[in-house]
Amino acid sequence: MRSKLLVLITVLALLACLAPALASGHEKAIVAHRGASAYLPEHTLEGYAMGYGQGAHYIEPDLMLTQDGVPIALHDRSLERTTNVAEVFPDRAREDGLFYAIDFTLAEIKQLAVIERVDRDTRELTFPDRFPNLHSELVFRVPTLAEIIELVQGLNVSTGRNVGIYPETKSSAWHAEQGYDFEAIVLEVLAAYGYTTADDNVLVQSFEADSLLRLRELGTELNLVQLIGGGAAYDPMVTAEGLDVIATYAQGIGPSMTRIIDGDGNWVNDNFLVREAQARELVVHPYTMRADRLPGYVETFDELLELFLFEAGVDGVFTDHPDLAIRFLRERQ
């Protein structure tokens, strides 16, 4: 079952090759947040094809590390918000109740499946009216870094198209505290399938400014996002001299959508981070545009895309709506 559904996604990327190219270089672009998240369950093949066939720019997968060392697409430290990892493996938790992914071999996390993202204590679903496969027989895998990439550069050969991969280092000083060099174990894995310069179509993220200077200890070439959170801990960097600063070792950043309009609707500073980043030469791509979870600031998601995309000037957007941004754009131009 699950092999024909994969299949069936994927032919629909043969749809994105009659489409314009928007991507990196181009005038937008539109990053599938987690995938096509708004349709299949968040970090799954399947869910890559789709967005990939929605006519997305980037696929996006948040990484965690395996026991075993292997980068697999995972949001979350742990396992249970999206497996169902409590059944299969019901005595593997930590003293804290949680099931870590790096407390789990690749073979173990391959015995799980993977459901719409739930609430921890209540098991409700996060985004109710999402893929409802909770109690389905269908199932999902996690997927390794490796196989999300061999997907994407497959697709790019049958379709003709350029899709780039846009990889999220998450949780970097913690794994460093479980005594992992994530970064090493990522770019290994990027090398391994040819990207090793900033021509390449890869943009490599973090919220931890150390995880991206550690990238470029490596000797990485690759184009490098800081991610910038709502909190008080990220205020430094939307300054000028944290942006700055930001600009010696990144080429772009990704910053809430508070941090450029807020949550009644008005602009920050004038909209000086994006002004200024773009100053900088740093592209700015805002994080997450969510049909159906929209700011009240706005009545629909045109309207939301509208703001940022043209009146604020940002250079794309994450979405787990992929093919309603791209129709956007498409109608938009």
The other form holds:
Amino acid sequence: MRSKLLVLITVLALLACLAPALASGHEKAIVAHRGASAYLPEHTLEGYAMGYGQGAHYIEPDLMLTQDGVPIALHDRSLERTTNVAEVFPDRAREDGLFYAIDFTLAEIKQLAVIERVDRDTRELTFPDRFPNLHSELVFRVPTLAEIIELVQGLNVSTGRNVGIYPETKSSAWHAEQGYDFEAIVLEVLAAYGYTTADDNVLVQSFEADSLLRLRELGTELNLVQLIGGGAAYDPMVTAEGLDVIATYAQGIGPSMTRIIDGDGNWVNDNFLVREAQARELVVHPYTMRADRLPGYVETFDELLELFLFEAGVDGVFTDHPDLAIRFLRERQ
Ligand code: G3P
Ligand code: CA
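The form predicted in complex with SN-glycerol-3-phosphate is what I need now, so please give it after the form predicted alone.
What follows is the entire complex, opening with the chain shown before.
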């Protein structure tokens, strides 16, 4: 009898750690940052599928638009650091030498091969021990938001799980300058796949408050997350007044890790941000936990996760290593 009870408790604990959560102070959400990007090139369907298989609660695509207004998964405004665009379309850079995604149709972008992120000038791998660029027959493609949703929703059917998506509207003001209503386009795609209410398993994030406000202006009920960078421009957001404002339009914040623990390993303002955000019912999902880019104040990835998830008490983390974070949570319960 006692052993059955133990098994039941263990199973419930396991399910709790796998369940996505929005309410703060309960389960911990593991977000597959750009997919399982420690193992496969970022923002590829293969990388998202791997992150899903590793047990992530959310799959994170960064979004940019093509010239014909299709949301695609891409971190940078331009394509040269994560694709072979300079080989396929050598004459299509702007005067600054960059190949902007917005200058290419989806059909053109689909001709590109996604590569592991490299330095723009030296072409050296940003993460030298990650997936190599071997120039073989293996070709990864730039996915659309629609394809990503179909992948995640399909896997949700075939596995019986309920993994969410966590799209980021990148460079919102810049898209507006180029003449696109980025937020309206993204909402249209999300709605086409049934993401319309606060109960739907999607969190839309942005560094730009105006992007989130535009989403609200368009009437969305989806849960929104305000990203907070480490630079001085974001300082007003990490005050009581700033959090009061964020709480009027968002359900969470995604701060740089350095907003909680600084580079020397010191607590920032005695964990003010986590405490005050959660007091306003904002979930806190800091970015980005990387086992191969540990901050100097920890020796292991588990130490880092312990610090943020349990000592700081955040509600989830963006990580390039969803497998390690899920394993940590399972063992920690
Ligand atoms: O969106 C959270 C985190 O991904 C922010 O950083 O630059 O990887 O989009 P970035
Ligand atoms: Ca992001």
